[in-house]
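The data below hold one chain only, encoded as structure tokens and taken in the form predicted alone.
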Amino acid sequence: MKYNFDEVVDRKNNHSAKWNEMDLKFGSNDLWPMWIADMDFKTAPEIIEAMQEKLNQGIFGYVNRPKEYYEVAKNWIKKRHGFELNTEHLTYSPGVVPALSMIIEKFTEPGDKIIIQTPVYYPFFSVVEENNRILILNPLKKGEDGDYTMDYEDLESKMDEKVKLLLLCSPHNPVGRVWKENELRKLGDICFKHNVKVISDEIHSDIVYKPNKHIPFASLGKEFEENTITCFAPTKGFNIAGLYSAFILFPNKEYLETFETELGRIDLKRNNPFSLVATMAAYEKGEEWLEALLAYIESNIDYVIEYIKENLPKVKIKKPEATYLLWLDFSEYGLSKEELGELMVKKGKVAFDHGQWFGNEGGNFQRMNVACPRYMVEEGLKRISKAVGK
């Protein structure tokens, strides 16, 4: 194998939040870390090489962002997702979550309503509520087969003149759905009808398993493009989240300029030296590594599913169509959300993201991160087995 995803890398002694901040969430660092969404793999060699060249220069002053920075992002989106985006409407952000907060603050007013589709990535809650906007929940529907779908009837019933935005998670974290074209079009039609703009968080769009295909929401036609703000980044797919690099695609220059003015006001308009070269190297040279990564993670997913089938049949799991996050359903154990979380932490000594963090619908779930060497997956499964017993 050209890339060694089984390599053991010491992260505990290298300032890793995943390994050293568990006490803040779980009350202890003496746990097996399978929670926060970053990987325990080294990033692509081409990215490391680009960063090494910058390091060797030895100068880390303010960075000038070349035009090519946006062109490589445009080329990547076109090649991977078939969408020809307009670079004149594209800008930098230090991250997707900061961008969500700034967009909400600049394009809505206190007291406006914003819809999210739960269970969902938990910062979606805070970026709405901490900006003094009203959070409206449109829970996903979970079928008997474990598949999640959008509840359009519920969505339509919650639309009124105070609803200004809908936050779309696409692909969806934590349930792992890759939304199909007909699902996205139906969602878009409801939003058009009620004059609700869509912020589409597409940060996981590079981690999609065949035959599924990510469809950028803005790619579905001019009406969609004009009603959508898209957030994407190389950070999840290439494990460079700590470099803080993201892209925001706006429907027009007016929106873009408003956002860039706000970035300037808080002095966050520039990349750091490493995020710039890492982003360009990822999108220009990292595709072969990414494909190998996807194959490895999918093999981890299949391993977990088979292990659970044979050893933990009361745990329900649906193979995700995207992301490296597994949404484990412990409903059959009849535990409260507090009991389930305590069981994993205190008896299993394993740190998963507790399902309740993603909304009330997640109370019987734990989110498991399998973007790690196989030995970590094996140990995590042993700890689940220890926690729940036979």
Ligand SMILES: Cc1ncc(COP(=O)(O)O)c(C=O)c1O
The other form holds:
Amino acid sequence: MKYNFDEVVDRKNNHSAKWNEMDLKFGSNDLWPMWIADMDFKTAPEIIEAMQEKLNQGIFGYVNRPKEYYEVAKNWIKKRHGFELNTEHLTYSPGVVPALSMIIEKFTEPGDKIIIQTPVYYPFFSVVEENNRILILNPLKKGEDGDYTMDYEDLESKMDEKVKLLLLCSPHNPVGRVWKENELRKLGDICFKHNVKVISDEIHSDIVYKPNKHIPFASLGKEFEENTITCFAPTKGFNIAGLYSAFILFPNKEYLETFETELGRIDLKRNNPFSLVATMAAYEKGEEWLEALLAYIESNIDYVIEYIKENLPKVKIKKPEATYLLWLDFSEYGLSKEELGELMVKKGKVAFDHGQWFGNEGGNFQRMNVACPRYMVEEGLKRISKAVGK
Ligand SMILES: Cc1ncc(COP(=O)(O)O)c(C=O)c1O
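Let me have the form predicted together with the ligand next, following on from the form predicted alone.
First the chain shown before, then all remaining chains and molecules of the complex.
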């Protein structure tokens, strides 16, 4: 095998948030870390090589983004998702979450309403509330088989003239859905009818399992392109989130300039030297590694599903279509959200993101990160068994 995803990399006491920051979230660092969305794999060798070259130069002054920076992103998105974007409308951001916050700040007013589809990545709540906008929840519908779909009737009922934005998570964290074209079109039709713009957070679009296919929301036609702000990033797929790198696609130059002016105002408009070279190397040279990574993670997912079927039949799990995050349903145990969280942490000694963080619908769930060597997955499963009593 060209890449060794079984390699054990010691991240404890090495500035890793996942391994060394559990005390802040869970009250202890003596836990098995399967939470926050980064991977326990080294990134692609091509990325390390590009960063090494920069390191060897020994100069880490301000960097200038070459024109090709946006071209490589454009080519990647065309190749992976068949979407030909306009680089004139594409800009940099030091991360997706900062961009969400700046977009809310610049394109809506205090007191405006913003819709999110719960359960969802928890900073979606905070970016709205901390900017003094009103959070409107449009919970996803959970089917008998654990599959999630959008609730269009509920969405339509929540539309009024104060609603200005909807934050779309596509693919969806934590439920793992890759939204289909008809689902996205229906969502767009409702939003655009009510003059609601969509911010489409597509950070997980590099981690999609066949035969599912990610469809960029803005690619669905003129009306979609004109009413959508899209966030792309190489950081989840290539495990470089600590470098802070994202691309934001605006519908027009005017929006782009508003955003860039804001980035300039707080002087965050430049890449750091490593995010620049790592981002370009990922998109130019990282595809083979990414494909191998997806196969490894998918085998981890299949392993978990099999283990749960055999050993923990009361835990319900649906294979995700995307992301390396498993949304485990413990409702059959009849525990409160506090009891469930405490059981995992205190008895199982394992750190999963608690489902309640993603919204009230998540109270019976734990989110398990399986972007790690298989031995970590095996240990995590043993700890769940210990927690709930096999
Ligand atoms: C949906 C979603 N958006 C954004 C982020 C974080 O993006 P960034 O680190 O670029 O702010 C995450 C990280 O898990 C995520 O799941």
